[in-house]
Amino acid sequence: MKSWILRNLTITRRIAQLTILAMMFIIPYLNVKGFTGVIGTFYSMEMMGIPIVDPALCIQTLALMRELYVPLLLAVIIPLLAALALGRIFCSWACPFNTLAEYAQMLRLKLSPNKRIQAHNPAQIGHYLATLCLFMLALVFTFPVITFLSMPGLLTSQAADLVFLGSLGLELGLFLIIILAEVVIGSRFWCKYACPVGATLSVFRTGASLKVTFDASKCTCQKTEIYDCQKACPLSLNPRKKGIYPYCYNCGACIDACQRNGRALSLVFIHQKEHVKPLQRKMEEVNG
């Protein structure tokens, strides 16, 4: 079982983001009947009894309240713990406006088969100085601006609205504008740059943690202007070169593309230098 979901993790992945979204209606079906084991939404949940917090919306809290609360500096030890092992996985398996931006970008290259696509990795400055302006913002003017853009909260938070009162809010306005936005632009902008839950996890990753990493002396690729593995990443990264995190959320689509190719790219927590050979860095090097 182990090896199969390895070989197909793009089909695991989309079953647990499918899951994902129809939990965000069930379990608040499930109160309406009575069922507690599992209350809240992604901003913060008690799951059978135990809190979890978004981290974002923690730092934000802590920062509004200009003290430390020792209840809520717990509630985030579970997402912490997985960030540093795992990285932003959630991010890829778990947040549904992840999936719904993937799905929406799937639609655009349909619509725009002869779109041109441009895999790089950008610096990692432009993945946290949005997010710190956001943080800044609520800071200075005592307002929760993250609360407003974390889309998993809002998203979950509307469909509990949507179970229990039988409407949605103005919010999801906004929701609706940024994956407007995304389809038009196709940068995946959000997710790579503005979203300040992602970016906060990225901040707990560690040379420890899961990462993707590139074997040159197994690619079979034939030299081309753009290779399978940058194809299939949704956030147009280049896992054949260095600088892929912090944007990187380890969903797998590359190494999915790899496995005809000489399954070059895996998914492990060694630090990759320590296991590459001069000869596979130098050929690493010269085919990028």
Second form
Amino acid sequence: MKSWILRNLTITRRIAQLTILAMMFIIPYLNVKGFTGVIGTFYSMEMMGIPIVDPALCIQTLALMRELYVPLLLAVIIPLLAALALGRIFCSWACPFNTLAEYAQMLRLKLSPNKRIQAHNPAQIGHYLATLCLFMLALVFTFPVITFLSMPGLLTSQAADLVFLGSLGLELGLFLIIILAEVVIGSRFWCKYACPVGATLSVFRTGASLKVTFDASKCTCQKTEIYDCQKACPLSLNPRKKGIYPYCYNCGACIDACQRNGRALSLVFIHQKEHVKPLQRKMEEVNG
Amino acid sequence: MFFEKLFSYHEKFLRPPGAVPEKEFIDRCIRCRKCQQICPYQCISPAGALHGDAMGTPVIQAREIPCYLCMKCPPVCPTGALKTDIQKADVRMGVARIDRATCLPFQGIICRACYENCPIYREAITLDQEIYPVVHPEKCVGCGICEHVCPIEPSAIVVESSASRNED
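Having displayed the form predicted alone, please output the structure of the form predicted together with the partner chain.
Up next: the whole complex, starting with the chain shown before.
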């Protein structure tokens, strides 16, 4: 089972994404019917009595209130542990905005296949700059601006409002503007440069977190303009080069593409070479 | 502040039980809808986008569905916008006010709808001379059940929310 998932990352991920899109409506529907085992949105949820809060919103509330509210701190443990171990897996596997933006981008490439943008890894700071500005803005104006710009929260709460009240809010306009701009520009700028939810999760990535690695010696691809792995990346990053983090959200699309080629790309927790090298050296010493 | 001027809405929303003062409530509430989703009476709905920075915050429209003080919503609030340890009798969502110009007993028609339905029975609303309803603000929790059951249109008894951004 585990190896099947690793060999079919994209199919598994699509199933997870579509399940979450469906759950956005099914769970509020069950809530209306009286089921309260799972409540909430991607701002904050409660599953069987265990509260979970978006770390970005937790930091915003702590900053605005200048108070260490313990229940709030406890509620970010699960998302933080997930981010520490697996990176921004929430973004690639669960966030409904990313799902819709990926499909919008796929549709765009079907309609005009020549307008693919060059795969490259931007400078790290670009990922955090907008979020830093947003946190400053929230503090200066004492205004919870992150809440209004959290796309997963906005989409799930609008889905819940649709089920509960039968109506949608004007907030949805913001989502439509962003996704339309992404399609017109052809760049996934929101998830890469703007999203405060994703940027906050990126902060908690460590050297031992799950990551994509490229082993050039295994690559069997012919030298081309654009490699399969680059073509597969929904954020148009270049997994053959260093510096895909903090932009990469570990979706595994490049690894899936590499399965058909040399399997040079893989998901690992710790760079294996670093482990192997001292051992090899020792072996050589013993043999030599 | 700039944003306070931009969003200087003088609306006084009726907040769920245990709500912290309004200015703090706007900053604390993360609009997660959990209080709305746990409410068995579905009395809580989010404020619309036209309400500026109050957008998405929980509001009770007591005339439609009042708060029945089941106290299920304060414990699910993740940020402390609703105080979790609040007791039913300590809730102060607002205070009911009676409009004597329309209230039936003051017009000579016997009516005890608000008195009979008040959850703080015989304490928050009493009957003067066994006829005229009187609200006792120090006991009234502001749940809005009286506003909901008032037989005339518009309601002669209305809960005035204690949530105000301009008082302090």
